Structure formats: structure tokens, C-alpha cells
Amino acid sequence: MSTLPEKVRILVVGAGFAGLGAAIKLDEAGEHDFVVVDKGETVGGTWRDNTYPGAACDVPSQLYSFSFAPNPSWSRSFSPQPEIQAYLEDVARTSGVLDRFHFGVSVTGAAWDETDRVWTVDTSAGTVVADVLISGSGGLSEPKLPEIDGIEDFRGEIFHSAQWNHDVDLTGKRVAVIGTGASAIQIIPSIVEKVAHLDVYQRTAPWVMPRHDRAYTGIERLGFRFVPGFQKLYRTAIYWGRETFVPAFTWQPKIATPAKLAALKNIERGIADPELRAKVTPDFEIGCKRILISNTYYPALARSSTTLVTDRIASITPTGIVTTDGTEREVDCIIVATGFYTTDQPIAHGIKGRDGRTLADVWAEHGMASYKGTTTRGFPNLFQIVGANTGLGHSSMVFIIESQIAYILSALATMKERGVAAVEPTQQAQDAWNTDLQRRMKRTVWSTGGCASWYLDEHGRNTTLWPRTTFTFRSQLKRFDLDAYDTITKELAS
């Protein structure tokens, strides 16, 4: 691995879908003076780190890949984690950009130098000066541990789902899973048969739809590999099918009634006990929280060796978990599946803008707010992929990532063409963008569905999701709109 350079035109943080995609497209556009840094030891990001049993994507395989690098080798309609990771490693290996990736490198801080119009970025491998900083660290990169009294005193094994300890053998153990989100509903069916007893701690019952997963036939896989346009046709059909979900999320939740009935049928099919059925039936509108998919979650809860606990956790002792009703359940291992920092992204605490304040400081006042989810007032030449209000509840984030990469490339080309050294969105443009977003958000199921979720920040604002169609997002970011930005020309910068 080469030494991290002291000066570079573009520094990319993160080597997941965002960072890898940015690197490939930068190279294709002739922007060769860049480096990518990542704290891990290979590409993959979320899919490299989340290796828990049962890890798989809940977006169809054909959508969960780069449009410019289709994968004819998917084995199933929903890809398991090892296949996604192998895909990303293969794309990286064949793209010709890995020579500019530096792994095992953590970013510890970054500050905008107003005098020289550059970013000074401190890393574990030294300081790098960059004209442009692209953050591709993502919203699902930093595991979030619950604040539970006594958690540090537990004498058994305890780990987060995103930091799975593969050295721990769960066979015959008493295990507790805290959380019933997307990771938990994959973990629980995968370990329930090997553990002696499983306690599942549920704060809120999720809506769980049937998982229509199947292995691709040999004919389909041959078609993907050898028939021109065949795989693209699959991808296109799935894409537009997913877009039909948008009105139910953003306009009229009653449209989702068939999905709600299917989810209720999923409970009925998987659980016979009326009391347990009642515990797992959500009391909010479907879509208000992330909709999950599984055929095996409810049967796992219905096993005699599983206990669903709905009382709140009061504390953790050296040997077990105590709930608010006073019951202590002894366990050998605790698996924490409580999600990630999404509305308070850790990287934001280390990035200082023009006035010396961090992104976290700026966002603490009113919540995450950027322009087009990509640039932020006060932070010149900072581009964030998967930033504020770019998340999805229905389709593939890879589509969003590619849209943002295209916008960044357009920005870089425009800057070069116009002789611009630095850009940052005007306050007026950023305010108008976010005012429209929050106006649209008020009528969505995420605001009217009667639930609290990780979509919402401490102010009760949804700063996570995009409240329109993905093709609308792409059209909004098709071209870099220089008139929405304050600029510094290269003459002034020098």
C-alpha cells in the first residue's frame, strides 16, 4: 500500500457503495488526482462490517448494484451479505482504481482553511490537504449502543449486530437480542435453533411483510449473462414496481391497505397463539417505521424456546437483564441490535467549516439540513453522499448514490470550466430546499402514521428520508446549478 499523499485534489472518505462509486466515476471523468480512505481493510462499508448470521439485503438484487456494473451472478432475488460483499470487491478489483484506496485509515478531523481555500484533513496515517472533500461514510456506519444502566458490568458476551463476534459459539447458550429492527429479524431466525433459550426484547412491534425471495433459475442466470438487455429489463421492471409504493408513503397511507393486510396475514401464518399475535401487531400505520420483510421471523418467535419481552429494560446486571416489572432473566450472551447513528452522524462532529463550527454544531440547532442532500452552507467544497433527506423507504439507495455522484461530477466540471476554486450553497437556496422538503414531509406516513422512529431527530423533524419519487430526486440533481451557489474564483483564491 502506497503512502498517503500530503496534498491531493479530491479526498473521498469511505469505501462502501458511495466511495467506490465516486472513485470509479471520478476516474472515468478524468479526475485522477484523488484518494479514498477507509477505516476498514477492504471495500464494502456496511456490507463489509455487517457479517451477522442471516445478513441479507431487503432490496431486490437487480436494483442493489451499480447501473454501470450489473452482476449476472446473483444467486437469488434478494442477495445475502457475502454475495454483495463479493460483488463490491469484484467491481473494485476490475475498475482500476484500487491503487488510490488507503485502508485502515481513520479520519479524525477536517477543517476548512479560509485563507488557502482547502480542506486540512487529519487521519490516522497523517494529514492530507485537499481542494475537495467528499464524504461517503453513510448513515449506517456507526453502531448505536443503548444507554442502559449496568450494561458495562455484564460478565457474559455482549456485542452489536454490526460488530458480530464470530469467536462466540451460541450453541446451547441463553441469548438475549435487544431490538426488533431490520438486523434483528434476520438474526433471530438464524440462531434460534442452536441456542438453548432466546429472549427477544421488543420496544415497538414492526410491520413485517412476507419475503418473496427465491433462487434464480439456471435459464435466468444464463439470460443475465449472455442475452443483451435481459438483465436491464429485469432491473427496469423492478425499479418501476418499487416506485408504485411512493404514493402510500408520501400522499395517501390508505393506499397501503393491501400491504397492511399482507403483513397481518404474515402474523397469522407464523403465530398461532393469540396473546403473542397481539404483542407483535403494530399500533401505527404501516410505513411509519421501516417496513421489514421475513418469512421466518414470526415462526422463530412462536418457538417454545423463545420469549418475547415487551416490558422495558430497567437495567443489566452482571448475569442478566432486568425489566421494569422487576423480572430478571439470566443470559450468557447479549446481542445488541439497536441500529446506527442516522440523524446525528459521527463524522459531522469532526468536520469544521468556514466559521470554525462543526457540521454537528450547525445541525444541532435545527437538525440536519443541506442543499439537495449533498452540500451545506458554511462548508465550501464539501460534498456528502447519502446526506440529509436522501434515505429511502421503498427502493435502492444505490440509485440515490449514483444521482449524487453525477451531481458532484457536474459540479467539478463546472468549477473547472468557470475557473471556480470553491463553491457553497447560498443560504437562500438551502433554506428554500429544506422548507419545501419539510412542507412535503407533513403529509407523509412518517409524520402522520403515529409512530416514533429513527427517521426523526430530537426536534421531531424527518431529516433522513426523501419524500418524493427517486426519479424526481435524480432530475433535481441532473445538473449542477451554479446559480444556487456562492463561488470563489481561482484568481481571488490565489
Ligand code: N01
Contents of the next structure:
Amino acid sequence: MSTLPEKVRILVVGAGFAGLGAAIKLDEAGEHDFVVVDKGETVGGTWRDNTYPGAACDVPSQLYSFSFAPNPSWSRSFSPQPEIQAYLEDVARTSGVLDRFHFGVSVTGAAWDETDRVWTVDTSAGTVVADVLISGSGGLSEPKLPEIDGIEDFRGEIFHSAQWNHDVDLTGKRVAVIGTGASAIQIIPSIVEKVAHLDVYQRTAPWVMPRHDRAYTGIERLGFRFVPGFQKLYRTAIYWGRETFVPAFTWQPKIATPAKLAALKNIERGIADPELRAKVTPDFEIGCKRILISNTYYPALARSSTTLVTDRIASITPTGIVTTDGTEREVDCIIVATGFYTTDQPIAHGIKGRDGRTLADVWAEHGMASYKGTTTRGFPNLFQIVGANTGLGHSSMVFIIESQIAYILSALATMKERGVAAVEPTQQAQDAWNTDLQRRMKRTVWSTGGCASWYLDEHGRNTTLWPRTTFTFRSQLKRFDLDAYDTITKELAS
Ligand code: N01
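Okay, that was the form predicted on its own. Show me the form predicted in complex with the named molecule next.
To see the whole picture, the full complex is given below, headed by that same chain.
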């Protein structure tokens, strides 16, 4: 691999869907002077890192892929992680931009230089000066370990779902899984048959709908490959089908009653024991937390070799887990499936803006807030992909990512056209954007549904999700709106 240049026009951080998509589109737009850095050894981001057994996407692959790189080879409606990773590697290989990717390089800090109007980015491979910084480091990239007394003293194997230790053979072992979120419900059915005993530590029962997954037929796959427009039609139908869920999340949770009934039926189908059924029945509105999908989770909990523990964890000893009722359950291995830092992203602590404060400092008071989830007051020429309030409860993040990439390209083209060296959203534009978002947020099921979730920050504000349709997001970011920005022209900058 070539050495990292000291100066570049655009530095992209992260080589997941966001960074890879940005690199391809930058190149297509004639912006060839860029590099992409990633701490991992290949592209893929979260799909490279999450290799736990059962990892799969819960958004259909036809939609969970780049619009400009359809994949006729998807084997099923919901692809498993290895297929998604192979897809991303394939897209990268054929894109012609991989020569500008630098793997095994972590960003340790970045600071805006107000004199030279550039970003000085410190990395594990040296310092890079860039006019523009694009962060595609993702909202679910930093595993969150629970703060449990004694966790560091555990003498068996312990690892996070996003850092699966494939050297550990779980066959015949006593295993505990902490957490019952999207990752855990995929892991549990995948390991339950091989372990001697499984303890599942549930803090909150999630809503789990049936998973309508199936292998594509040979005819469908031939159609995807050879019939023009066939795959696009599939994608479009899935897209619009998913958009119909939006009113239930953002306006009237009662619309989701059929989904709730299907989820309750899923419990009935998977579990016979009334006591266990009661334990797994959620006590909040469906949609308030991410809706999960699985046909195998409840049957896995119902097995005689599984114990669902709903008492809170008090501590971890060198040999097991103790709950608040005083029971200690001895285990050989603990799988920590407790999620990620979402509202306090570690990268925010390393990016210093115009006045020397980090994104984390600026957001400490009122929570994450940006303009169009992409740019932030005080941080000129910083573009975040999957920034504040861009997450979805119902559809594909790849759609959001592509919308943001288009906005960034439009910004770069506008800057070139107008001779602008630096752009930064006005405080007024940013405040108006967030006031509107938070007003809309009030009536969403994420606020009214009676749950605590990673969507909300410590102030109780939802700073992670987009509360409208995805086509509205796309139309809002269609063109770069220079009038919402303070600018520095090139003459002034020089
Ligand atoms: O994490 P989570 P995840 N003691 O935060 C529990 C995406 N994803 O890795 O609900 C005990 O959802 C916590 O309990 P509670 C998707 O966007 C996508 O599963 O907070 N338990 C919860 O049960 C998803 O939303 C796919 O009360 C503790 C669990 O740990 C996101 O990743 C697949 C605890 C954490 O659930 C994160 O999912 C997988 C503690 N101290 C993931 N702390 C796709 O298919 C936390 N918990 C695309």
C-alpha cells in the first residue's frame, strides 16, 4: 500500500458503506484528490466487524445495497453478513478507487486550522492536511461494554458481539448472553444447539416480529441478472412498502396494531410456557425500540437448556454472573451483546472545530445537533455521513447514505463554482432544522411509546433518528443550499 500523503483535498474516514460510497462518487464527479483511511484491514465497516454467528441484515438486500451497484447474486431476501461483506469487497474491487484506501490507519484527532482553512488530521500513520473532512465512521462502530462490578475479573472467555472471538469453541460450554437486542437475538438461536447451557440476561423484552426470509428461486436470480429493470422493480417495491411504515412510527402508533398482533402471535408460536411468554412480552409500544425480526429466537428461549434471566445483574465474579436476588450462575463464557455508543460517539471527542472545542464539547450541553445530519456549526468543511438524526427504524441506511453523499458532492461542486474555500452552516439554519426535528419528534412512538432506547440521549432527546419519510430526507438534501451557510471565499482564505 502507498504511504499516506501529507496533503490531500479530501480525507474520508471509514471504509464502510458510507466511506466506500463517498469514494466511488467523488471519483465519478472528478474529485480524484482524496484518500480514505480505515482502522480495519479491508472495506465493510460494521459488516466487516460484526462476524458473530447468525449475523444478517434485517433490511432486505435488494434495498440494503448501493443503487448504483445492484447485486444479482443475493441468495436470499435477507442476506447473511458474509454475503454483504463479499458484496462490499466486490464493489470496492471493481470500483477503481481502492488505490486511495489506506487500511490499518486510525484517526486519533482532527483540528480545524482557522488560519490556513484546513483540517489537520492526526492518524496512526502520520498527519494529513485536508481541505475537506468527510466522516463515514458510522453510528454503530464503537462497542459499548456494560459497567458491571467485577467484569474485569471474570476468568472465562468474555467478548462483545461486535468483536467475536472465533478461537473460542462454544461446544458443550456454559454460556451467558447479556442483552436481547438485534445482535443478541441473532446470536442466541445460532449457538443454542451447541452449548451445554445458555443463560440469556434480558433487561427489557424486545418486540420480535416473524422474519419473512427465503432463498431466491433460480428464476428470480436469472431475472435479476438478465431481465432489464426486474431487480430495480423489486427494489422499488420493497422501498415503497417500507415507507408505508412511517406514519406508525411518526404519527399514530395505533396503525402498528397488526404488527403488534403478529409479534404477539410470534411469541405464542415459539413458546408454550405461559410464564416464559409473560417474561418476553414487551411492556411498551411496538416501534419505540428497534423492531426485531426472528422466527428462531423464541424457540431458542423455550429450550430446556436455556434460562431466561430477568433479574438485574448485580455483579460478575471470576466464574459467573450474580443477579440482584443473590443467585450466582456459573458460566465458561460471557457474550456481551449490549450495543454501541450511539449518542456519544467516540470520534466526536477527537474532532476540534473553529474555536478549539470538540464536537463532543459542543454537544455536551444539549446533545448532538447538526444541519441536515451532515454539517455542523463551528466545524467548517466537515461533512458527516450518518450524522445526527439520520438513523432509521424502518428502511435502509444505504438510502440515507447515498442522499448525504449527493449533498456533499453538490456542496463541493458549488464551492468550486463560487470560489468558496470553506462552508459552515449558519447558527440560524442549524437551529431551525433542529427545532423542526424535535417538534416532529414529540409525537413519534420513540418519544411516546414508554421505553428507554439508544435512540435517546442523556437529556431524553432523540438525536439519532430521522422522523419523516426517507424521500423527504432525500429531497431536503437534493441540492446544496449555500444560503444556509457562512462561507469563506478563496481570495479571503489566501
Ligand atoms: O444493541 P442494542 P445491538 N445489563 O443496543 C442490553 C443494529 N443491528 O448490538 O433494552 C443488561 O440494540 C439492552 O437492554 P435494554 C441495529 O440498528 C442491526 O443488539 O437497554 N443488559 C439491549 O437488550 C441495532 O439497533 C442488525 O434494557 C444490557 C441490549 O443490551 C443496533 O445495531 C443486526 C446492559 C443492547 O441492544 C444495535 O444492536 C444487529 C446491561 N448493563 C444490530 N446494557 C441488522 O440486522 C445494555 N443491555 C441490520
